[in-house]
Structures are given as C-alpha cells and as structure tokens.
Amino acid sequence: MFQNPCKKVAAIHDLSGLGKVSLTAVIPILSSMGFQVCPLPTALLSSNTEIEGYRLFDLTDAMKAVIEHWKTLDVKFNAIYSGFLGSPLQIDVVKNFISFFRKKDTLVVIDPVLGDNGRLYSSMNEDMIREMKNLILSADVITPNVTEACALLDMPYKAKQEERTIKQILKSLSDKGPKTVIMTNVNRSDKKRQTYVYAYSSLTKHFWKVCCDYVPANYPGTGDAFTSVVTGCLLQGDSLPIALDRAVHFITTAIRASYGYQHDPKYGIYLEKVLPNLSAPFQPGSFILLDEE
C-alpha cells in the first residue's frame, strides 16, 4: 500500500482569481509548512470580496461531486479546514464532509468568515449566521475576529472590548464545543496602536494573548493567512500558545513587508515575500497567559 509522508489537509475555502486571500493564501502557507493540501473550492471569485465588481459563482453541485469521488479513495485526511463558504446550503455539504471524513486524530479548524469591522461582508446574511452557529459545533478549533464572534452570539457589536468581556465571549464559543477558541482583530485601544489576539482553550482551562502592532493598512486574506498558520503549527505538534505567536509573527511581518509599496491594499499582502519565515526557528515572542477568572 502507497504511504504519503507528508500530512493531509481538505481546504474548503473559496478561489478568488485577484487578490491573496482563501485558497491561494492557504495552499502555499500549508505546502511551505510541509503539507498536502487538498483543495475543495466553495465558490470561484474573479477577486475578493473587497474589489468592486467582483462576480462569484457558487460551486455547491460541484463540491458534491468532488466529495463522492474522494468517498471511493479511501482518502484520510489529518486536518480538515474550512472558510468562506459561497451559500448557506454549502453548511450541510460541509458538515456531512466533515462527519465522513473526520477520524480520531483528525484536526477540524473552521474559520467562520462573516465579516469584519462591525459589518458583513457583501455576501453574507442572517442565514449564513444561522447555518454558521450550526457548522462551528463540529470544530476542533474556531478563528473568528471580533465582528464574527459576537455574531455567532447575537451580541452587539463593539469596536473597543475589554478583556474581562473576551473572556466571556471566548468561554461561551467553546461551551458550544470547539475546544480552542482563538478571536483576531481585538482592539483595547482608544488610539490603537495596537491590536489583539486572544485564545481559550477547555481542555487546560488557560487564556491566552499575543499583541501585535496595529499597521494602518487593511489587507484582505490576513485572517485566512493566520488560520492556516495556526492550523499548520498545530498539525506539526506546536502548543496553542506557539501556534499563536508564529501566526501573528508571520502576519506582522507579512504586512509590514507589503506596506512600503504604492500597492492597492485590496489585492492583500506580498505573501511571496515572507513564506521562507515559515521554515525559520522559533523564537518566542509576546505571548501572555491569563489569570483564570
């Protein structure tokens, strides 16, 4: 029997043909970290969302038949992480993916993609929220940023949060059962020269903060770059608190590396430009573990 070396990963995620975000963020992320990605597409974009006049075309039909296919490999994939999803109905196709495919070890990451800055992203709406709360409860792990998690809550909305309100959010998306919670785009700053990620876990009961330096830039795909950062570390054995501190690392630095250019944020980051730093050591950084409350 053929034996693959390397790691698996089934990527649902959109293709969008301008700008760096899903698919063609997460496919060479996880191959520089030394996986395999399977990509299912959701739905091909001809940019993302935030370029004007982009036109979508959902692949609902096509992702079942690429799924019945994989069904008569006897494919075992080691992580399972989705994303943007192109239409309410995509929920049940990945949900079924997921309890097919899904073994003891297997890794679930969903990043719940909705929206960002208190809005929803032109595609989404309240059936998308709706069929979201249901997807998450098959997850190992969810990423959402801060617009997402009081979303999937039907809290309302707050640019500045304080900490002992993250908390609870954080804790009340794990009590619905992803085992690790991590929320991006936290801001605590009146000013924000700085911005936020934070992370629970259930199973060690400890919460977790990296800070990052805010960029006066905003870059679409970051927070698909930072999951699959974040899915990759943890793929390749790294605890929650190092999984934390590479991603934000890379993304820092991948923005910082793209902000000198006269470049159109809207088309995302020069990702090309800092994908060897996935292979460098790692050198701890500014993670901060919380005192229970």
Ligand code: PXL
Contents of the next structure:
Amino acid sequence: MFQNPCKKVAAIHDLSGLGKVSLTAVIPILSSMGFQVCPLPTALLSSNTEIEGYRLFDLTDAMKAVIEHWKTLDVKFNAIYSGFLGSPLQIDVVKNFISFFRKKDTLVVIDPVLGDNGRLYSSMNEDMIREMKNLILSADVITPNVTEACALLDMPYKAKQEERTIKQILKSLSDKGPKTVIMTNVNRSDKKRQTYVYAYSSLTKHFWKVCCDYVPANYPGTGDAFTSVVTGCLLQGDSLPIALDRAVHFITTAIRASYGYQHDPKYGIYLEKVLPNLSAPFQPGSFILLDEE
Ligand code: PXL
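Pass me the form predicted together with this ligand as well; I've looked at the form predicted alone already.
Starting with the chain above, the whole complex follows.
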C-alpha cells in the first residue's frame, strides 16, 4: 500500500503578498518541521489588512472547486488547520470540509482570527464573530488571543486580566467543545513587562502558563506563526506544555531578531532569519503547571 512518509496538513488560510501572515508563515514553519502543507487559500490579498490600501480577493468559489476535486482523491489529512477566513459563508465551507475530511485521529486546529489588542481586524464584523463561535465547536485545539476569546464569549475586552478570570475564560471556551484551549497575548493586571500564554486541557484538567518577555511592538502574523509551531509540535507527539514552550521560545526569538531593525512592524517578523531554529535541539523549561480550581 502507498504510504506517505510526511504527515499532511490541510492549511486553510489567506495568501497575503506582503506582511508575514497566514500561509506565508504557516507553510515555511510546518515544512521546516517536516510536514507537508496542502494549502487551501481562503483569500488572496496584496498585503495583510494592517497595511493601508490592501486589496482582498475572496476565494470562496475557488475553495469549493478545490474541495470538490480533493473529495474525489484518496487523500488523508493528519491535521486540518484553519486561520484567517474571508466571509461568513466561507466559515460554512470550512465546517463542511472538516466534517468530510476528519478521521478518527485527525487533529483539528482552529485559530479564530478576528482581531487583536481589543479591536477587530478591518475585514471582520459581527457576522464573522457569530460564525466563528460556531466553527470552534468542531475544533480539537483553538488558539484565540484575548480579544478573540472575549469576542467568542460575548465578554467585554479588558487589556489586563486576573489569573482567575483567565482560567474561567479557558474553561468556558473548552466547555463548548475544543479539548485544548490556548490563549495568547495575555497581559496580567499584576505584571507590567511580561505577557503570557495560558492553556487548558479538558483531557487532563490541567492549566498551564508560559511567560514571555514583553516587546513594545505588534507584529501581525505572530499568532499564525505561534499556532503553526504548536500544530507541528502536537503532530510530532510533543505534550501540550512542551508545544507551548517551544512555540513561545520560537516566537520570542523571532521578535527579538526583528525588533533591532529599522522596520515597520506592520510588515511582520523576519521569519526567515529564525526558521533554522525549528530544527535545533530544544531544552524545555519555562512552562508552569497551575493549581486546579
Ligand atoms: O495573523 C492574522 C492575519 C491573517 N491574515 C490577514 C491579516 C492578519 C492580521 O492582520 O491581515 C490577511
């Protein structure tokens, strides 16, 4: 029987020509980790939506045609990983894609890309939030930032959170279906120069946190890079805390590698400078197991 020596990831994200987001981050990261990425582009953009004057071409019809073709082939995906979606109708297409291609051991990762730092991205609206709430019900793993987590739970956004509230948010999102909820870009009310990634697994009932150094710059696409590393780690059999640790370490290094340059952060991180780190040996050590509550 034909065997594929590389695990396959169906990557459902946009393709943006400038500004390192979505497929331009997902493909190099997962390829560097040894996975075969099968892109299903959701939209073609001249640049990410943070760069003024961007052009967006919705690819919903093209997606439907690609999926029809894939359905006729004997193709098996080890993971389905979705990110930036262009329209509410498209979310429905993704939901149907998952129900057709998901097998017993398929890892379904949904990054509910909606916004950051308390505001929605310019192409997002209330209809997208409503549909995204529905899509996350099908996920094994979701990776919202605080803005997205609050939008998915109809909670007002607060820039700084208490740990007790963070745990409640993670648990409430997990109660909706995803066994693993990872929340990125968390700022705590009692810590100034640090941000955190928090996670909850309903399988082990464990909460985890990893601390990241705060850098005063916002690069679009760091969430995509983070979730891509987590997806690769989980596919290669790493535990959840090791996956978080590796992803935080990789993103922190990428931001540090970019921050020293005179460079408009809207254009994203210099990913290519740090890609080789993904194949370097890794010594985990910064994750913390929190008390259950
Ligand atoms: O990483 C989020 C993202 C994805 N895709 C597009 C974006 C952004 C964030 O700005 O603009 C097109």
